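Next up is one chain by itself, shown in structure tokens, the form predicted alone.
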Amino acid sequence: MFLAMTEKKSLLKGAKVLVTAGPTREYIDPVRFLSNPSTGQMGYALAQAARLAGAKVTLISGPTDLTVPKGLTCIDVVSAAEMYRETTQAAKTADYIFMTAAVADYRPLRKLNQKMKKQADDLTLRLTRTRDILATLGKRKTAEQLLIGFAAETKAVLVNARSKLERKNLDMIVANHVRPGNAFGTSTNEVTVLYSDGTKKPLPRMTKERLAQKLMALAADYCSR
């Protein structure tokens, strides 16, 4: 038992791990925003698992109700633009990068300074693309960095996840089938890990804490190949 605990604590000893977590909020006006149901549980579990594995951890978090694990650096952000700025900066010195945050793909073209009042007619809201953080990191990553993405999909899960891995130059991607009891807002998850060499590893349903530990081990194993 002592040997197993020692190995766990030294798995990523000295490594710098960056984790993004939670949703972003793209404000329409001072009281309304576009967002998604991400709770940040998976990202926070990964940050904790990395810390317990001996890594120096930076967690960049969108708005959540979670308590930040002790012993790591947490940077709070709200919008996709803030997530982009902080993540691209922190990634420069990271060895392992886990991109679990559910970042908005679009934001309102114009944010109103005052609350938008109800109108008699239907409303058309113009949106514009946010900057793609994962694709940017894929272009900039060094040979010494491991970049791991997450793909929450509702159909053709593995096909869409594989496409994302290849398009964004990732080393690994965690494919997540969004359905009742899985992914957003649950304490457990069932995923398939896809690798850049074409292989894949299905993982059975387990708690997000256990999954985080498993993903840390798979990441460390990948780097030791």
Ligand code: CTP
Contents of the next structure:
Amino acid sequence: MFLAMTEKKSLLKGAKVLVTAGPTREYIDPVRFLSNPSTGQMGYALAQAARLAGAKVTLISGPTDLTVPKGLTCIDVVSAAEMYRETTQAAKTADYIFMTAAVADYRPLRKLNQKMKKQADDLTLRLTRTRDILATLGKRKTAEQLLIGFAAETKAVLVNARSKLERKNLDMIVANHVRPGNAFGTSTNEVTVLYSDGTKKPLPRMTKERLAQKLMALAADYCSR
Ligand code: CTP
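Compare with the form predicted alone: the form predicted in complex with the ligand:
Zooming out: every chain and molecule, the one shown earlier first.
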């Protein structure tokens, strides 16, 4: 028992782990924003698992209701642009990068300084693309870095996830089927891990805490191959 605990603690000893978590908010005006239902639970569980495995952890978090686990550095951000800035900076020295954040793909072209007043029955909002943080890190990845993405999909889950892994130059991707009882806002998750060597590993349903420990072990294992 003692040996097992020691082994677990030393799994990532000395490694630097970066985790992004939660949603981003793209403000339309001072009181309204575009966002998504991500709670940040998976990312916070990964950050905690990495810390317990002996790593030095930086968590970059969008707005969530969660308490930051003790013993790690947390950088709070709101928008995709802020998350891009902080994550690309922190990634420079990271060994393992887990990108669980549900980053907005679009933001309003302009943020109004004053609250928008209703006028006509129809309203058209002009949006513009945000920068893809994960794809940027994929281009900059060093041979020593392990880059892990997350794909939340509603259909063709494995095909879409594999395509993302290839397009974004990832080492691993965690494919998540978004349906009632899975992915957003639930305490358990059932995922399949896809690897850059073409293999895959389906995992049974488990709590996000248990899944975080499992993913940490799979990442350390893939790294040492
Ligand atoms: N991601 C990111 N920056 C973005 C958008 C997404 O870093 N601006 C990361 C997420 O953290 C996640 C992965 O990319 O790890 C999945 O992103 P997703 O938006 O689903 O992938 P896309 O390539 O944008 O595919 P699509 O919009 O076609 O589903």
